[in-house]
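Next comes just one chain, in structure tokens: the form predicted on its own.
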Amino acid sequence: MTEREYNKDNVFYKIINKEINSNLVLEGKHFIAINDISPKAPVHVLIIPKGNYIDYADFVMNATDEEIIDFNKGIATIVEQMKLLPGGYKLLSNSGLFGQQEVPHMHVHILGKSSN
């Protein structure tokens, strides 16, 4: 895989390091989850690994197994917490220019509608 350099000058790095406030949904050892400030669905949560990963490929190839498992269990916890299972949900992770990634820090959008 081509070596790319992580740029710490991004909003998610600053949120993880408490330099910027956010609307926290859930925090784990290796991730933070926040409500999206510009939601595209009734439930729109961003789950972000705390490690400095550029995109999904970088995360999967370079994160520890513990980070990957904690992150994925975080997704499942949010899906359950937000009551998304009955109606379903969408997971989305953009990568690079073609993938329309706006923030160069790996993150997954969890979109759905609560069953409440």
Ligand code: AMP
Given for the second form:
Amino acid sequence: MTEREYNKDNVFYKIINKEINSNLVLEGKHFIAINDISPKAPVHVLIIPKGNYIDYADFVMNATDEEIIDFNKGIATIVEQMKLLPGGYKLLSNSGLFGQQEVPHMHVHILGKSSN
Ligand code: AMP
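For comparison with the form predicted on its own, please write out the form predicted in complex with the named molecule.
Full complex below, order starting with the chain above.
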């Protein structure tokens, strides 16, 4: 894969480093999960690794196994915590121009509706 450079001048880097406030849903050793500022579903959470990864492929290729496991268990914890089952949910990770990625720091959108 072509070498790409992570750019720290992005909003999620600033949120992780507490330079900007966010609406925190859950924090793990290697991730934070926040409510999306412009929700596209009744539940719209962004789960974001704390490490500097550009997108999904960069994360999976370059993060440690511990980071990858912690991140994925974080998704499952949010699904449980937000009661997204049995109603259902979707996961989405945009990358690059074609993917219309706005924020160049890896994140996964969790979209669903709580069964509360
Ligand atoms: P994308 O990079 O296209 O996958 O999407 C970036 C997402 O980040 C969008 O859904 C935005 O609404 C969201 N977003 C941008 N700034 C913030 C912020 N300060 N707090 C929470 N969500 C944000």
